[in-house]
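This document starts with one chain, in the form predicted alone, laid out as structure tokens.
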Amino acid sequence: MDRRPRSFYVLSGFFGLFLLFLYGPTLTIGILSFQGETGGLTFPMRGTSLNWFRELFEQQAVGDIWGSFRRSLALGLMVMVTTVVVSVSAGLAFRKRFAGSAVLFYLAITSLVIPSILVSLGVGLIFNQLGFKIHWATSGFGSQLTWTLPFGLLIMFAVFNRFDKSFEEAARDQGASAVQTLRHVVLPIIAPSLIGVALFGFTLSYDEFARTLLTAGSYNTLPLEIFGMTTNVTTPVIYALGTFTTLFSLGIIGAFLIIVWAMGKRRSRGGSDAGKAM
């Protein structure tokens, strides 16, 4: 067995380092979490319990955690389904070149290079000048989409870039309408990439901060709330909280990765069984 280079060792301590700089402030939130009763925000730890995650979902005398969280998922499903509908729906509008197609496309991508706080602070100043109240269900939902819709939309031009487009004609040579040829060939094929578009969505506008600071309005989302936290917080509940919301997001894309993995197989099956038939 030949032996490793040296470079092998030197890239792989390096890759070590990349780890612990990535997971390393989560899995030290994680234990801080833990802390005992009398433990404070840092190391050492004073014992082992579960007291702050039971903190946690009693009355904290500052800040609104669930109500927080509840508005921070809302606005994560909302971001999320008008995500899917319009990348999608601007997908199939980019299969034909059209007169301005270029610049339409650039336009929307473009706010991925504005400074964050920016969009924000537009996005306020527009609501502000029309008259209209800042919340984060209108301007807090209308800054997000700025953030999620070009990641959407440049994955669904990818995915129809290499669309097989015979699988729409042999269904329009068997009778099939255009919306039959959409929702029984063309959203069944791409399906996994909608799923993917959905988590994009999802989890970027669940923990966005920079664009909802300015749009949200009176109500904070979760982002604010911590942020919020940070200076008037003084015991490991924070921790808790962050822990928490980790989960919670590890949960999300679980559960979206469960259901790609499911319509995988549901697919090769189908496909076994119609080779079974012929």
Second form
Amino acid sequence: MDRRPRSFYVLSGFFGLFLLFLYGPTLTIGILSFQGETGGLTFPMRGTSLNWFRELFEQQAVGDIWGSFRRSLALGLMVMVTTVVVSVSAGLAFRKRFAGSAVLFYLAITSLVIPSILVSLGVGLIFNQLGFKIHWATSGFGSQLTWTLPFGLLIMFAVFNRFDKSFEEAARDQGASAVQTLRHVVLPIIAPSLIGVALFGFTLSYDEFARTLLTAGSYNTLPLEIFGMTTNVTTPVIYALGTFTTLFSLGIIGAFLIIVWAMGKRRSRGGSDAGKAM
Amino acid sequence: MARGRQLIAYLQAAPLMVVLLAFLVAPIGMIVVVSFWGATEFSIYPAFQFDNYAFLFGSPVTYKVFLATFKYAIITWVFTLAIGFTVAYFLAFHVRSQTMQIALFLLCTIPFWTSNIIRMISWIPFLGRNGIANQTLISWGVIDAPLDWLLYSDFAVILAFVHLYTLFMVVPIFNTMMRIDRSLIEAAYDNGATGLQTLWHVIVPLTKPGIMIGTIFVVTLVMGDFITVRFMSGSQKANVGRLISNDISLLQYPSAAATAVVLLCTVLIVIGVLLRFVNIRKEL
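Mind sharing the form predicted in complex with the partner chain? What's above is the form predicted alone.
Complete assembly follows, chain above in first position.
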């Protein structure tokens, strides 16, 4: 192995500082959430305790943490499933180069870069003027999709650009119908990427704030609840909540990564199982 | 056959189209319409008047706030680009094994998966009057009294922006760098280019599409943001997003809509200019 240039060490140091910058603050509130019962929002720690986590689970004086957590979870799952189905469908459509595809593509890009508060404001106004009830599962759901679908579509583009079309041709040559080809060849091959799309869909929805602000109605989602707490909670209970939702997000990612890993393992053991069902 | 394929393509694209029409195009249309409406203290009423725009463009606050918005966008862009490029360059060209590359890359993306608001809150124990930064500086003897401008200031706002959005630079730049043909870099060295010359004349030009995509992300996110500015400045600073959200909280929807239309046009112009430098469809 040849010697590393000096720039390698400089850049490694820079990268280390970058990681410290990324993780430092979050780790700090992680530590502070174990603050003792008389402790405040900053150091020094006055002893350590699980007091603030206990409060999180017991007392519901401020807001409705668990209700909002359940709503965020339900909404995240709804958005996740919809994002996967709609993105795959649209990804397949874009492979066929239909008239108007450029318009739809630029619409999706616009959806991605448009300031979130505009979507929030516009959807809220429309629902109000049409007399529909603003609710996280209707207006909130739709608003979040304008953020998750473009991401899903971009991932699908990347997936299909690397897709080897000869697998499909082989299936067709053997007499598979278009639906059979899709079901038994295309979908199994792209399955690991679909898990990525699902993960994106879920976590983007679970953390989404601005697009849900004016479209969630009277029942808050978790990010809205956290935001409410920042203005009226002055105890480390908010750090405990932060630590809790951060760990929850990491748990979700971990679970998804394990699924991908298990799928890869199954695949490498038995080759592709595409076609076994035939 | 060809017509059947087209039909299937339309059916497959329809769900996306429907969502975007219902929750993107229609809402923007609604905002444009409402921006001409009038408002009383308690309600809004349909009208066709230019009062909202006249007020918006007649107020010196508007220009100040737009200037502040551009200031935040430009400063954040400079920092996220410098940091994002360096990090991506390190990962793409200095880390040799692919497993290590992916592991370090994942390490960078993990913070992205936790709540933005939590990530903002987490700066408080760092930057506050009795925060870690101040106490460390005092114990080192660098300063005598705590610095007040660390939290609730432009500094805090930009720091939070860089913290939240640098990843949006790292990902696309890393992505384009990974696709650069390594033999081009070998060729540059063989021809006697120094490291810096190779960086400037080979790597930077080839990384431009990634830089542009990252720029579009960062600039649009910062320009539309209202929550970071409110939170990190302790409500002492304003950008256009906050102007809109203030109007909303006062139920002045037509006025909020007019500001939103101007913001939208500004963002679209900025993106239009940026897109002249890169063909994003080609980069996917």
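All values reported here derive from a predicted model rather than from experimental measurement. Numbering follows the first chain given and starts at 1. The term rigid core refers to the maximal set of C-alpha atoms that superpose within 1.5 Å between the two forms.
- Relative to the superposed rigid core, W261 undergoes a CA displacement smaller than 2 Å between these two forms.
- Relative to the superposed rigid core, the position of the CA of Q174 differs between these two forms by 2 Å or more.
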